[in-house]
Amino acid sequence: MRKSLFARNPSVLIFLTCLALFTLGVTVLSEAFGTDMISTSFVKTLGKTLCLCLIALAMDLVWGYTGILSLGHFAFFGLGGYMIGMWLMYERTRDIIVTSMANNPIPPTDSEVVAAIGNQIFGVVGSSDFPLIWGFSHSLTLQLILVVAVPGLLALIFGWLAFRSRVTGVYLSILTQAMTLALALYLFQNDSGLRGNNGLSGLQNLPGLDDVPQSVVSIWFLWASALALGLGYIFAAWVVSGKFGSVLRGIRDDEARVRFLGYSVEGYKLFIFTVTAIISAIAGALYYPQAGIINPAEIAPIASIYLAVWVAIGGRGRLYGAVIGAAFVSLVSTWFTGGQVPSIPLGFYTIDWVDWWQVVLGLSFVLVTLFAPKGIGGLFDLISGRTSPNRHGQDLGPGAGSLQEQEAES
């Protein structure tokens, strides 16, 4: 009899319990519930951190389990933010325009309202006409569909072209980075239709909810982010725990052997690449309303490199490791760059952590890669007594490197 997902992966239930307790604790201690022990700004930081954990989970699926070092997943994250950001900015601007025109002697027509909205949004780039890509910005339902469809379609096309050509290794990483850079450079242009370097702003203001304080809105987004992370973790655990997960590990460890056994390697890689792109876009759609603004700098290749660093520090090939790595680095980064860590005067030079934090992060990545390849997640292996299968000089499968059941349970 086949065991349930939770029986095969006890860590899933542990993770969901910890996530639920964390969300409940933050909710009770927030300003929205009157305790004021956690500020609204920090609640937003925690909500954004949960979104970063979700994209780290996607990165672990595509890199830690499948072996595809993608340096472009933050592009999908940003696209998800842009898709929901268009609706938020359109509706918010529309509310302002309608309110300001309410006292006009002659009520404005729909075309006049739309023209005023266009002038308000695109006046900063010297235009007043809505680009074609804003055609569905008036509809929340359609924009939510685009949150999934646009990044998913981009990943599908890019992955199909790359995988059918059997581009692998560092060459594939360079291609994904080039895709991200090309997208960022395009979005920096004023005629891209997304306000160029100005990006989309005011996203923290939910249309029609002016009377709801930000303290309550931040809790709503925290709940949504926690729910998305929980569902994402269950889905990721389901993917990697069965036969599909074993094939993914096989592709990671020996792609040629898996192809020789008759599996469609390109199909598996394309599926996981596209699915993780959609997960990343959902994370972005929840992140940027909490951040309040999105611009092309958020999609720069360096962001995807940071993502790989988070997963490596947390421990790739472990779902909880990816989450821990993203949460740890994100919160520590907020602490260092927020000016809360005192500078260190050396007499001839003063170490300002706002400037030196990236150096610390880079050194951490190097040290983890050299001396602790299992990352922070490896500490949980030591605590739980979990070790790699002891071969005793014998292979556990048809070829060296195969762990079969033992690896499938890991």
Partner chain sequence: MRHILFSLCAAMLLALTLPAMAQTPSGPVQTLLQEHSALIEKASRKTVQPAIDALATSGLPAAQTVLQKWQSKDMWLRKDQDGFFWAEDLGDKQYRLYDFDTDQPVGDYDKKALKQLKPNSGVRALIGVALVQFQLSDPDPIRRQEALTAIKRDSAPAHLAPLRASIEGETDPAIKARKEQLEVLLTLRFDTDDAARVAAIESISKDISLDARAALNSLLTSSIKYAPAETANIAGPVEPGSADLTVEAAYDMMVAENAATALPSAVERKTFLSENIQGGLVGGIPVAQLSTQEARDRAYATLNPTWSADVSKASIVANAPFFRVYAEPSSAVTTAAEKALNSINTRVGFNQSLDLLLDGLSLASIFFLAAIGLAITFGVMGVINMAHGEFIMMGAYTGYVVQQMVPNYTVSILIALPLAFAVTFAAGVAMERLVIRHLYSRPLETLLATFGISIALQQIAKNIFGTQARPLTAPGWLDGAWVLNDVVSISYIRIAIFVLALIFLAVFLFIMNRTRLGLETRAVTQNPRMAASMGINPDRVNMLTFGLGSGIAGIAGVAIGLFAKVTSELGSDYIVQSFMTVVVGGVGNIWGTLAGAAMIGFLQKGIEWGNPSNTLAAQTYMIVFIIIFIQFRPRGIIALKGRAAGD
The other form holds:
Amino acid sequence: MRKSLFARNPSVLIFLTCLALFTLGVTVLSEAFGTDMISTSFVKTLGKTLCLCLIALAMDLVWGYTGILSLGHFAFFGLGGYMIGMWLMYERTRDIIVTSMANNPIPPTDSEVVAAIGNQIFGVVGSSDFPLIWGFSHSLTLQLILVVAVPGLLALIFGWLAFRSRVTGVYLSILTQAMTLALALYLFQNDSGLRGNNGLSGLQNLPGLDDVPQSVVSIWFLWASALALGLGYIFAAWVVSGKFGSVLRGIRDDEARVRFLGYSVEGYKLFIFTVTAIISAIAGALYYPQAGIINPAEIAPIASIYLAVWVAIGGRGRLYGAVIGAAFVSLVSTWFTGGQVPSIPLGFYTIDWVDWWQVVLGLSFVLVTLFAPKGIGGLFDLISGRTSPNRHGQDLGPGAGSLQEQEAES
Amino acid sequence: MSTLLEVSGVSVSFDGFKAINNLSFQIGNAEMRAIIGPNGAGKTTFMDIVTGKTRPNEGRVIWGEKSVSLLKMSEAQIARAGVGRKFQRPTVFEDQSVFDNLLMALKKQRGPLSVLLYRKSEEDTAKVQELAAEIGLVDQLPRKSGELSHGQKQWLEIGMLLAQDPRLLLVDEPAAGMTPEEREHTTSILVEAAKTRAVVVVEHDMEFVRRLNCKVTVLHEGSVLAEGSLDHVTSNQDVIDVYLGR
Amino acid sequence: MRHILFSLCAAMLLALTLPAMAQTPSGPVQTLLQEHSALIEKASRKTVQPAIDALATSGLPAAQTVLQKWQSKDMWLRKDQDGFFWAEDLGDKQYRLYDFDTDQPVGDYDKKALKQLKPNSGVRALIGVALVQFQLSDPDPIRRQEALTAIKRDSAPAHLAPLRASIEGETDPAIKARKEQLEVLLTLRFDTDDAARVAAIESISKDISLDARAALNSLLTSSIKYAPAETANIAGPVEPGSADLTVEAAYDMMVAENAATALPSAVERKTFLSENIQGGLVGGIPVAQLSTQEARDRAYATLNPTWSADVSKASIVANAPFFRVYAEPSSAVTTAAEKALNSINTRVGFNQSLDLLLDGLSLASIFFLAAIGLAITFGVMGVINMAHGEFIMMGAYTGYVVQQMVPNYTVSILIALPLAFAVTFAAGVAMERLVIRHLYSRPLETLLATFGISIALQQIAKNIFGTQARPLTAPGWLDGAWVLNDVVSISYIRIAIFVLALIFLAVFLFIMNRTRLGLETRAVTQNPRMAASMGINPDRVNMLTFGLGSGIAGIAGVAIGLFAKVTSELGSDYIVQSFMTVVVGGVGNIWGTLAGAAMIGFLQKGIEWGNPSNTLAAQTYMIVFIIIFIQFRPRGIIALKGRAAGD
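Any chance you could show the form predicted in complex with its partner chain after that form predicted on its own?
Every component of the complex follows; first up is the chain already shown.
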């Protein structure tokens, strides 16, 4: 019965191959390689999309497999971005300050440098002192640890509170949404220590690498994002393929039954919630240096709902579905809102897609929920001829529409 | 015969309605017990209390040789302590194969990390095969359990219970909706199980209870009305008045 | 009487003689002015007082006019002849002079022949004070009121005497009360007798008005002084380095008092060092090594042997005598004022809690209003409708559109309320029919589908109405506020919303408990199959109930639009709070929603009060509190119990 992970999940190999080919293709066609077929800004868009695919993967683990509709994962994504952003901004500002101070008649002391950096960074919010939370921002290592630790800890505490009190279903969704809102509102304050609604900016410039053109940096980040996505996919496939996956799906379909089997459902939920929060944070830490700026609006609850939308459109309960959904919807959104799609003149009114895309997205989402709960991933079932089991008319349970990697063989 | 589970003086009320009223109940190791009673007698609530789903307002629930109280434990802890429960409606994981269902139930470390790192051994596979043979579902192992018939699901659930290797089995109406042959099979599974562990069966069907051939407890309005052999309780005037006579 | 007769005669005489010869008039005021002509012509703040007093106390009817004209730079002199006049500008640099006593013209003059008196601002202020007594007893009550307001705004010690003098003859009781109140405030600040001031202070120790508090606070103004004089009215010692007095400020103060010598700051020392670089060395230390404070100190000490890094400002100021000194010299007065202010502050605190309570109540009713539609669709039916906020928005925009067509605000609101209900009812029914009906057993998917509708509706609203906020104006009779005192007040709109919330509660209770629809709704939600078998059409009931909940959201939208900005994001601002309200209160119970709204409303106001600068922080803490609250009451404040609650 024992087979390797790849043998049990042929989709993993297919996916990794596609990802590798994609990355290679983009690299070869990029400006950095000299072919110049794909602009640097589009390489960045593609890199960001890969990060979104990674967080969609996390969302699929937590929602598609475990049945927790978290509306808070974008908060973890954003926190990850903030954590790496703090280092990028600190070091970048330090480089600039040190360069400008080099012309002073007397070399600056360390505390003068720090004060000048603080002035530079926090001038916009009328402050000049470093808040306590910036204590580690001088060290890349520490800040990288924080990328994982801060969102992980937040998820752990929040999850512990929420799961312990047996908040489930839509209540949990609302609670996670409230958590996200609270975090966003907190960050919007000027005295939150993270520059209020200005957010952190200039993150695309890597400290100490001023000589490297953005076209090359964008390719580096594309590779890093692709690597993270590939590793994330293997990890997710490994988690859901074994007995752990069985338990997760059991929790999704009948939580009480799993509990009476002796599994501490809360522990499993907390585990998967925290792990996916960390994955989201890593995705965010890769995303925001490519985006160049992060502000609290990115964390608003609506972002997390969009995440659920991507996963649902792609197809829940199958890893490639989440990835396809995120890539498809975010790229199409970029295309439509970028103003590249020609307007449709109706004579009396002109449909400008920049304005109407949201409407189309919202309504198409309703249609997908109603008529194609399996999402785009359902198309693969049609191709491979897989069918859902006959449930004798019973409803689909809370994870309706979710489909497993391992279908019955009969 | 040592006592495995002792419930004493337990009461629970929902919004003023006393579902269980000063109930006391005992069961020893390797004993089969049937609980009968009219609707609303508190049979399901009794199981809820023992498995930790409902907290009683007062009373004690003592478990095992070490006499630990079950009232402070969570459902999962109680299950790990050795109490298995089968629900009225068959509840199996319909989206997963019979094999996976049984494997999940197999008595193993239940912590998230050990489950994550768990690798299926030959031994476990053999154990699952053996269980499947016991409940008669060997041919169905790779099938999705959602595709099974009603009776097969009931057996699968009993099989999952046995896989947990509990010391006490709580079985809620195992024979409901079964054909006579299926009932026969169910009876034999239960009787077999009762040889090594305590089994409590809640059942309406007198014929089925008779076939189990065990001590019977009659519940009425949340407390024990009578206890003894089936013949003994069926001749009890109170029992006839509140249950059989109607 | 004699004066009047006299002036009448003089006027007649003048009228007869005009325009014969413009001679110097000789009315009583003119005589008086002539007496003080030297002072008046060369008026200075220090010397002019006798002239003003003479005019003010003369009792002449024209004295007030003289002072007013003088103050407003309208008093003129003839260069060749004596006499003070007021002038009318005829244009072309021609002026017509008028006599003060008679108000008769005395002739037209070229500007060159005249001299305008231009008293400086100090003199004008003195004149103003003198004028007060005239205004305070002016026959026109409006003028008297104005005078009082002017005194209150900018009071001076000199106001006290005329104010006291005018109380006696005051006929209007309201103005008299104001005068008396003002008299007390002036007494406690400006009276020369300390006992009178203390008495005045004690008399207002129960007055929570802003005026009383401002007057008391002005008595208690204080400043920090280094080694104040023995006689100073000292409030208490001040520790340098505390929030009140930084070490730097304390040291500067000592330097200013010659109690310490100025120490160069770090920046000054650095500038000094940079000015003394010689061949890459400063004080023998290479410049490149000056990147630590310690090295810089060494270099500086080398160049300035008297300076030492060990002499710190903090140690010098540590035991120096710094005291907080009242500007008011009398300690009896400041003690009484402290005491009075304390007792007032207690009362103010009490009133503030009352005000906070009212604020909380009004916020609670807003939350309740926003959530009550959800209490039906989510609480009773269990349908999670993320587009609920957009229904609120649709209601608000309906109100806006109606106001564009019906200009009368009262009528337009009366039309808008039922129309908003109709619009959102229809939208709700359509949504239930087309989407939600198919998803009853899949709550998470309902959430997502309704979210899709929500973003579509939001964008459509944006496309139609634009992104800027649209006004939804309340009728005039809702403007203003109900003011209890200077601390407690509540605007009429908020009262109206509170009343509306009560009406909604009553309507909800009536519909759910007293009507056929309510009965059927409860039946369908509790057991749809049983209800269906008893002849209830669950489809119809669900549709109507959902429509009802949505319709109420529309009405709430009109109410919310009256005080909030109507934008396409109006709904999403309320949606999370609304869900919180229902969840915290306990699902399926309107009293729970009420309790939830009350708790969230009061708590948010309470947190805002504790941290007034920051409503964002208040919302953050509120949500964190809710998350923790759910730990202890997962089913809300008013929970359904037992097996009925399900799992």
